[in-house]
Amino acid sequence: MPASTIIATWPFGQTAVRAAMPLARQGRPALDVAIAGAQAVEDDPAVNSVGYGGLPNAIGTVQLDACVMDGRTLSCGGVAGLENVRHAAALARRVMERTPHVLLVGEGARTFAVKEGFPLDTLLTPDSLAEWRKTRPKPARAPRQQQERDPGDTSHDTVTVLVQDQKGSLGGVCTTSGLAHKLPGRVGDSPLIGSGLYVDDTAGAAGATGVGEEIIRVGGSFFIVESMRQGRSPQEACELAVRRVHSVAARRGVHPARVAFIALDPKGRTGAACTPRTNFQYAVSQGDKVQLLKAPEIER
């Protein structure tokens, strides 16, 4: 039986990969493995851009976004603007499995979580609140200016986990607390199928991280998967997506904000790429070995 492959965004992706590996060794389905990895990061208060301990929005409220997708059936689910529920990825799976819908938002998502037995929780920690106060923008600085002029901002790192299981099927999860100091109700790419995540056993899986508005504009993850379907390698497809981000930003007369992509194809090959000044690292495991790799920064 072939070894599974797991790839996850950012250095904290190592936490996700290591949490996911035991399930992968047991032969569990790809989506089970991916959710276990993502949840380990959601539970880590030291990660201030995902789950518990995530940085709040402009009024001091933590709002989570997440989605999941099964590459075998293309079943998917997501939640957005979710408050007081720590495990957004697991809730997104419940949306996929127990409703006829793909996306639940805001109070509706929280009400659904309570009905499904998810405990309500305070997601702020003393450290995340202190960091929010420290990094709070001056009133004169608009959110759009922050996104378009500060590609080095580090307050919106998403954990995306892509898995190929021992049967060769693909699954993926994308979960985040989103852009710090965002307007209440702002939704980025992370809960949107085709933007922050897309998974199809017949072509591959892709996920994104960074400023969601940039990723949404290019349909980033779907773009990468369809590029792999056309014969490009995961690496080639990620680099092409970054060039697409450059092109779209140029049409608006701005430099692209920080974004990065990861990809995994049906052969178990991986790829990653990012915009300049992103310093994007990602974790990969094939079998028992975990590596932290640096993605190439792609100029226009």
The other form holds:
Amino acid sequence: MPASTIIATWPFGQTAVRAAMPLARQGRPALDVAIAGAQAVEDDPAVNSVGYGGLPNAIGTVQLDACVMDGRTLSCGGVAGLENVRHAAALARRVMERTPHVLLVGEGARTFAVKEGFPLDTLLTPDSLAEWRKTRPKPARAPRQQQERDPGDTSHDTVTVLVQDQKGSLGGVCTTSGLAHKLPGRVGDSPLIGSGLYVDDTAGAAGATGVGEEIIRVGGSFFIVESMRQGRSPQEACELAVRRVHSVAARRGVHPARVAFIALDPKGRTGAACTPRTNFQYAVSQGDKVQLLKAPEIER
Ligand code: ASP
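Could you switch over to the form predicted in complex with ligand ASP, since the one displayed so far is the form predicted alone?
Below, the chain from earlier opens the complete complex, with every other chain and molecule after it.
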């Protein structure tokens, strides 16, 4: 059997990779492996940007975004603005498997979760509430100023997990609580197929993290997968996507936001790249080894 490959965003991606590896070794399908990895991060209260313990929006409510995609069939599902349900990625999979739809939002997503037997819970922890109180913007601060924060700001970060299973098929998950202090109802790239995630066995898989508005603007993950389809390596495709973010930022007369991409191709090759000052690290496993790697920061 060929070794499976798992790649996940940020240092907490190591938690995802380690939780996912036993399933990969059992020969489970890529999507099962990716969801198990992502769920370990959703459950970790110390990660304040994903699932339980995620930082709340402007009015103190945690709203989660997530999506999943199966590279064999291009089946996909997502949830956005989801409240009171910890396992957003698993719920996104139910949307994929048990509804004719791709994306459920807000109250509809929560009602669906209850119907599917997901427990309702508060996602705030004492730590995330204290952090929110400390860092929340003054009431007069406009949303535009929030978007133009210091690119070194760490009040967001998504776990995106891409997997190639032992049969060579690809699957992926993207799950997050989104930007801290976001406007209620704001949806980022993470639940949007083609933006935060895209997976196709015939070309490759890609995922994103960072300021979602900029990722959506360039259709980041779809862009990378289609670049791999045209013959680029995962590394070249990620770098090209970051260059696209730069060129769009230049046209808009703004500095490029903090954005990072990861990719995995059908040969099991991986790649990653980010905009300057993103300091993006990602975890990769091949066989039994887990490595934490730093992505190149693409200057222009
Ligand atoms: N992409 C996420 C969002 O915009 C946040 C992040 O990954 O940092 O909601």
